[in-house]
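Listed next as structure tokens is one chain, alone, in the form predicted alone.
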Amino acid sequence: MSISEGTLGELRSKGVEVRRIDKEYYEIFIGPQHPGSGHMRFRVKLDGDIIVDADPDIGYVHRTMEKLSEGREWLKITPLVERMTIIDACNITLPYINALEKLMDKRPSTRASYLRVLLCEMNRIASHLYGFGIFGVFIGHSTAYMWGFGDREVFVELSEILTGTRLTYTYHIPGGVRRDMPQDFPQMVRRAVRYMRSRMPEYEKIFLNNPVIVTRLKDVGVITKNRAAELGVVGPTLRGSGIRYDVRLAEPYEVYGEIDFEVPVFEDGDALARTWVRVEEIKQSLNIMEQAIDWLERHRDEPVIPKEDYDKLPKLHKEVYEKSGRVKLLPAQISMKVPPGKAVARGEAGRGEIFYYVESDGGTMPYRLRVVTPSARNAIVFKRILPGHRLMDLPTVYGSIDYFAPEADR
């Protein structure tokens, strides 16, 4: 079976490079144009319109973040690494700060931990809505795109009110956070939670229970439970294959061990199951936000940095904190020396587990920093799962994995 001349012409008219490699197979190059989540290219080998081989050709946005970190002071690394996934900046940077706190033998204040969790869950929802919107574009559902990006703004604006910036916050500091929440922030959070809960049935009706979408996603890109464990995939991709693993429960960090929430798991392992996982995770994140804001409202007098750190602040810095809730760092804190040693930390980002290895030689900069991101671990899916599918199933599988190229090309 060969590709028709009409199909070849349509592919080429869209800028897709197609070449015949022998009598039986064609090879097409998809990318490296920006498909919605970072520059990415696939080399796809086809027998007719059946995928024989799919090679994810990553590297188009590689920025050598690990090496660059070795030339930056400890706190100045945060603005660098959060650009791996600016749509999920809190979850991406928190494990780095946790590893740094281990090296410094410093524990965050309880209030700071609740604020971190609150921001992480707002980021998780915004990240899922971003992925949901991009997925809608991939499969021709423009309403899903407009709804996802429109509702995402609710949580992006909440994050901006809390941190002072829209996407890249640099909010965490060793032992605390840079600023407390505004006085009226609890009301804003509860209003956003009520709004998003009212929206979820509408998403399910127009998208997930849409027979056209179900036909497009059902039994496509199936990753069995054994295969998922074998490949080492993480996040919603793993939980969509029936494995109940979430770092927030497996190795609780911050105050996740004190919060009541469930980890959604679906057994089918297909594109539809992975999409349902994200929808259910948004509901769980809304529950976590409510619990976090309730605690924060009940404990307004607790500081966002440890008392011993607060006592060391100059009088002027204390006055700034008392007036606005902002923590002004001293020059000595920015260029601090970290005791020699090695530390690891991990967290559950929107796309799955993120892992940091940090090594200090006692100086003001790390000797070594290593980060393994969820998209880097999930990229193997394309090579192993796509063969046997039709060419038009590729956007479906790609969107259901919620792959983010800058995160893999860190």
The other form holds:
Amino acid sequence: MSISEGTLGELRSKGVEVRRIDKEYYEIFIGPQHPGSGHMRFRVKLDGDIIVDADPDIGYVHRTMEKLSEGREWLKITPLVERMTIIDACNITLPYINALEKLMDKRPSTRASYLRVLLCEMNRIASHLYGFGIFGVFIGHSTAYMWGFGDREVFVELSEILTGTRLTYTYHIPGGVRRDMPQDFPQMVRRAVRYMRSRMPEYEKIFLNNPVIVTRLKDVGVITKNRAAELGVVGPTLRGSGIRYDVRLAEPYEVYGEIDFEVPVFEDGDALARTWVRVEEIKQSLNIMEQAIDWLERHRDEPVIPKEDYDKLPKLHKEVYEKSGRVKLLPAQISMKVPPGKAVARGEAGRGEIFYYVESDGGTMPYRLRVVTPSARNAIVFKRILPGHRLMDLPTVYGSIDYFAPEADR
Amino acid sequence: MPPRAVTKSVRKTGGLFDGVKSNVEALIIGVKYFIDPKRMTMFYPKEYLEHRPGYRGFIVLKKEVCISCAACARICPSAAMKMVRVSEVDPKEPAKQRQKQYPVINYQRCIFCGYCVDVCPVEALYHLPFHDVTYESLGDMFLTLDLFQKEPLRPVEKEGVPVVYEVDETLGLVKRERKGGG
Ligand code: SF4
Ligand code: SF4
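Having looked at the form predicted alone, could you now put up the form predicted together with the partner chain?
To see the whole picture, the full complex is given below, headed by that same chain.
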């Protein structure tokens, strides 16, 4: 039975989506049972095993972060938005706090800035290694998976020692951070840095330069420079296409402007280049960690919240800070009022640029909070870049842009 | 030097020699770790992790210290902490009863953010450095005031050996047995 054009037109006018199914094509669904790093689904149309159309069906883990924030006090938003990307929680929440600080006209203490940078870079490494592991197992290289997850544990452990928890740190507060580092922390960080440096050549040998892997990644999912700019992709995906852009470079936040590091850029635009960007970034993050910990060791006396705030703290709060490095919050901070205004802030998370727009009407909760996450901006790659590839290249492209569904869906 | 962008290029591969060399290199690394692997597996519950002090684990209330200010319940981002009203003997005038509010916790909701511990103006709440306590039913996770004052039993402590992980320069994380616990 076939439907006449008239009926189709009628359906269309009622807002029903009508599309013709081509008999020659196979249509398959990939997901939403966790195809990798979260719940999302692809609707892929195949001619033989050549993808002719790919439709990323996102939104399975949409949790209305923006709307939920409108009903929460300022401090309580950090633990909420951090659940977008728990593996990259420090980077993902920092711009929110930066925007809040702009509204409150508060500047973090330098020590807090260095601690933030230190945790951000540890988090970036952990996040890249996570992505790397997932990528490895996608393309059947389970060693990369084991290695990535094993070595990530080093940085997760360090974060735990610094913040008290493995992933969801809730570490930033306006004007500072919640904990100072323990006495023996610098040695641990240095040991971890040296360890990871010695590991990098091994990663290159077993994965990146391994001919089996190179064959799978080379010239797959090519995004040219123009195309990358046109699609608006961010992060390692953008830098893998030869565009020299990184928020830490374009608009340095915290103390990134004072730190000596490189932003690696690769020209090829394929899956291999994107993987190399992340590997080179790990090396740079190790450099940043070293510089940050050197600074922190030299300036032990500064408090991790602004001096004037510290002086106002009650006696017990100061005692606790001196004894354990824990910054106690004041009950007045729960329902603090933020001056009316609008602020934007952005930062470079593991997967790219994260952007926050925060608007206050002078109350105890935001009037509006808008967040644009890197994965949300990279999702377009699936639609535009996948057609023309073989089905076996889908995991390669997915893994190489390090897509993280909960982050994209918010 | 300030941060800067640097263009790098992927190592050019090609040719028979290069292919064979890279393959052999990958195999050598693989074999090396096959013979001498880096293991960090913890054999739970025969072994259990001893976290450092400062770990944000289960929370305990010191009722005598609490001044019933409700700051902890107000700051809780997931509404896990609630105040309950109890009538108890007034310590100053033992003949009298008094009404007082104390916090109780619902571990079904708690995300261990540690805000409550940090906001308490008199340090009446503290974290225990562990996470692995089981409850028989979901309802049991809503602690009563009495239970909230007791440190919960950690079942693994009965039979297991405490271990700690240390960051090592050559092995990454190394598991070591912690003598004497604590
Ligand atoms: S740790 Fe956080 S979520 Fe748990 S009770 Fe305290 S404030 Fe609430
Ligand atoms: S914040 Fe501390 S003193 Fe106040 S009610 Fe909670 S436990 Fe009691």
